[in-house]
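Just one chain follows, in the form predicted alone, and it is written as structure tokens.
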Amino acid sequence: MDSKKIQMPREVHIGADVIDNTGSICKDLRFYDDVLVVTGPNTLKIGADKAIESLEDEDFAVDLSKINDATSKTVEKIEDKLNNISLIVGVGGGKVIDVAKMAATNAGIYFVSVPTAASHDGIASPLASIKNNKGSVSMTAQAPIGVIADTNIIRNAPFRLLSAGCADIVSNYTAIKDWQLANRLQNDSYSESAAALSLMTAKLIMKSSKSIKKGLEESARLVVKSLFSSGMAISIAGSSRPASGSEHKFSHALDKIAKKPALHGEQCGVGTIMMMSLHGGDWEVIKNALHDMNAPTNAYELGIDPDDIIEALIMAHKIRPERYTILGDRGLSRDAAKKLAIKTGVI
């Protein structure tokens, strides 16, 4: 029997003010040498300063690097700063965490994820989204050795980010349907345990949709735990299949077409409404749950031209063509795309 490697964080800390324990957590993980903290211009004061203070209190020598984007060049710049560094601590949103994760992977050192917003499941997964000349590419990386999610910081982040994280989790529903379809029609490998964890996570968020509130620590804690579970499903599967299907293809197509794309999770949520309809599922339940979470459910709320929605639906099957979904090999015709978007109220 072939062996399988599953990467998971060694320690996960979720709660109010846990960022103040960053130094002691890193000590418990058996790190003692120099540390590089990677953050963004806005998240420096929000979280990185606290993490640095905690690390220095535990006698770590700390270097700091601020980044603005998640590109291959940015990853290379971080790698150039890793002489004598044994650990990278990424404090920030998705771009910061993805860059820190990828740089640590390339350098063969460890990485601790410290999210300041709950907008994506990359906080714990072994994948990173990095932009290069071909656009945004999902790259295999090492999962973080530790996750430190301070729910006081996350609850004070813009609520739109938390809502987008919820929508990203809801999209697991159609991702699993696509995965099952690919298993039946293309004999793609399929993990029952990863699929079950992914669906359980989506169901929990859907069940709690009315209780996801702005500024509520319990809401931040619930969403972070759900994003972590979604990331673990990806680790178990060894691919993003449990959390990325036709709805993600639609979102990536929008990124290419729209003049100003919305947040990734928001676009995936709207994509889930339409892809659930294609699957013959109850898309109205998905739409109502997203509405309860204050996530966009149509082009107007996304701030995207309805014509771009149609074009993205037509293009979506060309995104990662090796990943079979309900969109098939030929995709949707213009008439079918327009009919779908109108039927679901997206345009």
Ligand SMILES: O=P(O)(O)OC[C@@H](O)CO
Contents of the next structure:
Amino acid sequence: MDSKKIQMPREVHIGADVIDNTGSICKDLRFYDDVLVVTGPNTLKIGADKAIESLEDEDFAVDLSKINDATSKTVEKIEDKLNNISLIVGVGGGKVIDVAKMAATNAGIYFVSVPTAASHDGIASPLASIKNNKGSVSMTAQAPIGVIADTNIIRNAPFRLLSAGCADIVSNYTAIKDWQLANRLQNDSYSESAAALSLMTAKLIMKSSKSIKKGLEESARLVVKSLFSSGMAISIAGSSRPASGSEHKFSHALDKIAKKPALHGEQCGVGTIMMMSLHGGDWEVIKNALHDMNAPTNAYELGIDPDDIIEALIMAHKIRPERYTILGDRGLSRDAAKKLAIKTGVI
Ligand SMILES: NC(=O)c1ccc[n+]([C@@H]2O[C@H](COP(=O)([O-])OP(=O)(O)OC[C@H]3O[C@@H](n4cnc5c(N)ncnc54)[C@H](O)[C@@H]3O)[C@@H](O)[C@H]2O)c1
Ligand SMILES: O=P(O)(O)OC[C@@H](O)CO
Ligand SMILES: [Zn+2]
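Would you generate the structure of this protein in the form predicted together with this ligand, following the form predicted alone above?
Entire complex below, previous chain first.
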């Protein structure tokens, strides 16, 4: 049997105000050289400023880069700024984390993940979703050496971001069904332990759907821990298969088609409702749980034109065609796509 490599973070810090310990955590991780902090336009004041202050208090020389998207061009721009830098600290949402992770991987240096929102399960995973001229590509990257998730910042982030994180976890249900199908029909390699961890995480978040509340530290902590364990399922599998199937293809297609896409997790949640119906599963349970979590369940709540939903359903199978799912090789016809979206109340 082939050998297997599993990458995990070395230290994970979850709690109120842990961002103020960024400097000492980086010292404990044995870093002492120059550090580049990567952040986004909204997250500089919310998080990056605090991380920089803490790093400077511990005598790190800190450089700063602000980014707006997660494209391969932006990754290259960050790589160009890495002279004498031995560590990148990414402070922000999923796009910031992915760019920082990918640039550090390409440059052969380390990366610390400081999520300011619990909106996606890439906070600790060894993958980065980067857009290039072919669309979104899931790229192998180094797992962060450390994760610093400040639940005070995360609980005060717009509640929509937390709901999106829950929906990204709910999508594990259809991702696992797709993975099992690909294993049966295409002999794709499958990991029982990765699938079990991914499903257990999705079940836990579904069970808690009514108790996840705006502004609560306990809710922020629960979602961060669940995103972390979903990311660990990705680590064990060595690919995003335990957390990304047909519902993610639909979301990636919407990112290409919609004038103003919704949040990644929100789109994946709506995709899960429809893909669960295609799998013959209980899509109403998924829909009700998403509703309880305040996540969108239809085109109107996503702020997306119903015609774009249909187009994305028709295009979805062409995204990452090597990843076999319930959409098969030919995907949905226009009539079937329309029927599915109407039946599930998405349009
Ligand atoms: N690498 C992986 O394994 C993985 C997993 C899941 C998702 N992803 C990727 O992550 C991205 C989605 O992440 P996202 O939903 O965070 O999107 P995003 O990075 O675009 O962030 C959404 C918005 O929230 C803002 N924001 C973040 N924290 C905030 C805070 N505390 N207060 C106010 N605003 C805040 C950001 O500035 C941004 O405007 C997608 O590109 C997706 O493909 C990657
Ligand atoms: O490989 P992708 O489809 O980008 O998926 C990664 C992540 O979004 C899983 O939740
Ligand atoms: Zn996702």
